[in-house]
Amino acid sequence: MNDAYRAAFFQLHRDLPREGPGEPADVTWATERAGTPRDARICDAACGPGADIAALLTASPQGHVTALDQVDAFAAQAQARHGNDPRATVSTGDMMEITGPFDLIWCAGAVYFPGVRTALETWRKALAPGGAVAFSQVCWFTDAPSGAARDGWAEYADMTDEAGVLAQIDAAGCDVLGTRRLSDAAWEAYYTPLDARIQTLSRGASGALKDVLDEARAEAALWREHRAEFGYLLCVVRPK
């Protein structure tokens, strides 16, 4: 990424309210699964501009949130959102590297880079005993991608189905307390506001920022045209 597309994908993205699919049901239904207490440690892996803390406090009313993002502009934007609350701290910090000992460790759309095996036999040693990990991984849905749906993954060689997701958690020594894929709404609680940023920005968008926005676009208009074919499944897991 060079520095005139970081700076427009960052003039897109920014303080928009989720950097991926999401809603608060997702967080009352995973905490729910791994049977998290009331005065929980949680972490918020890869928090993103803060979306799933206000949740995850929710469902954990008396715990605690640490909240971390590799990007700085990220983290800014959780801190400004959440850094008056005392059961929240938020910092720029690597998902890899955190140290616990976490209740939950909660993990949307990012466990991807590491890999899904990688990140959960990291995250075993942060967890406190009972402890469990609720993640997002996007897979395919369907035997037979169209054309569409693989070219538009095509960066994601890696990309599995479910029975494959399933698998790397298996093999990463973890039990399944349950999945579930994310809904429409929760895809579209991301689309819908970038869609009206998208179109803020077209008039008179050149360079970069028309590349930005035209990766963007063809995004959502993929999702749009082939959710049946792929989508995330939300995991909730313990190690065995």
Ligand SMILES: C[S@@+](CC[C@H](N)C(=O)[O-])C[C@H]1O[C@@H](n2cnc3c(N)ncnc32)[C@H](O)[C@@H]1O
The other form holds:
Amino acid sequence: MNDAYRAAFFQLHRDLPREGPGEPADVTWATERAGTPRDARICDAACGPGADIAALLTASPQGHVTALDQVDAFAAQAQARHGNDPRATVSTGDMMEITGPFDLIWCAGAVYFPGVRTALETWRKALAPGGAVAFSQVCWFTDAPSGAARDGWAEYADMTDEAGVLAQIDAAGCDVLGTRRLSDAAWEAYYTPLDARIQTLSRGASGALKDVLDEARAEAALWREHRAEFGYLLCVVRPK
Ligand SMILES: C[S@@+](CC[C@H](N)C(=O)[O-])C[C@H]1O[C@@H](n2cnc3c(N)ncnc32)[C@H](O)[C@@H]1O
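Okay, that one was the form predicted alone. Can I see the form predicted together with the ligand too?
Entire complex below, previous chain first.
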């Protein structure tokens, strides 16, 4: 990402409520599946702007959320949202270096960076006994994706299907406590505010900003037209 592209990217993404699909109901479902205690030590790994911290604290009102993201601007936004709550600690950091111990590691829309297996093998040592990991992972929902869907995800060569995600969980030595697909409402929680920002910035946009807006518009359109073919699988797992 060069400087002009980076500046344009943050012009588009600054202060959006979330940076990927998700909704509070996902957190509720996952914490119930994991049996997360009301005083849990939770890590929100790759928290982005902190969209899930409130729901995590609702699930564990006497607990603590340690949230981190590798991007300063996102960590700062999460800090601005939750920094006054003594039950939350937000910082810039690498989710692959967390030490714990955590009763739950929550990771929405970011496991594809290291890969499911690597993430789970790395996080095993950061879990408290009986702890669980809940993560959403993009995958194919069809054996025969259209050319448009394949082209849209061409940069993610490791994209697999639901069975492939389950195989990676098994290879990492974890049991599956539950899986479900993220809802359309979860996707709209990301794309509706993004669409509005694209609309606002589009007038007169040129150069890197125009490129960034065109890419974001195409990404949202791809999901709207091909959402039956791909999506996020929310997985709750525990080391065997
Ligand atoms: C698709 S966004 C999801 C953010 C947030 N969980 C949400 O749902 O709004 C992916 C996030 O992963 C973060 N990220 C990627 N690799 C990371 C790492 N190794 N450590 C911390 N954050 C990371 C990015 O900075 C980005 O904020």
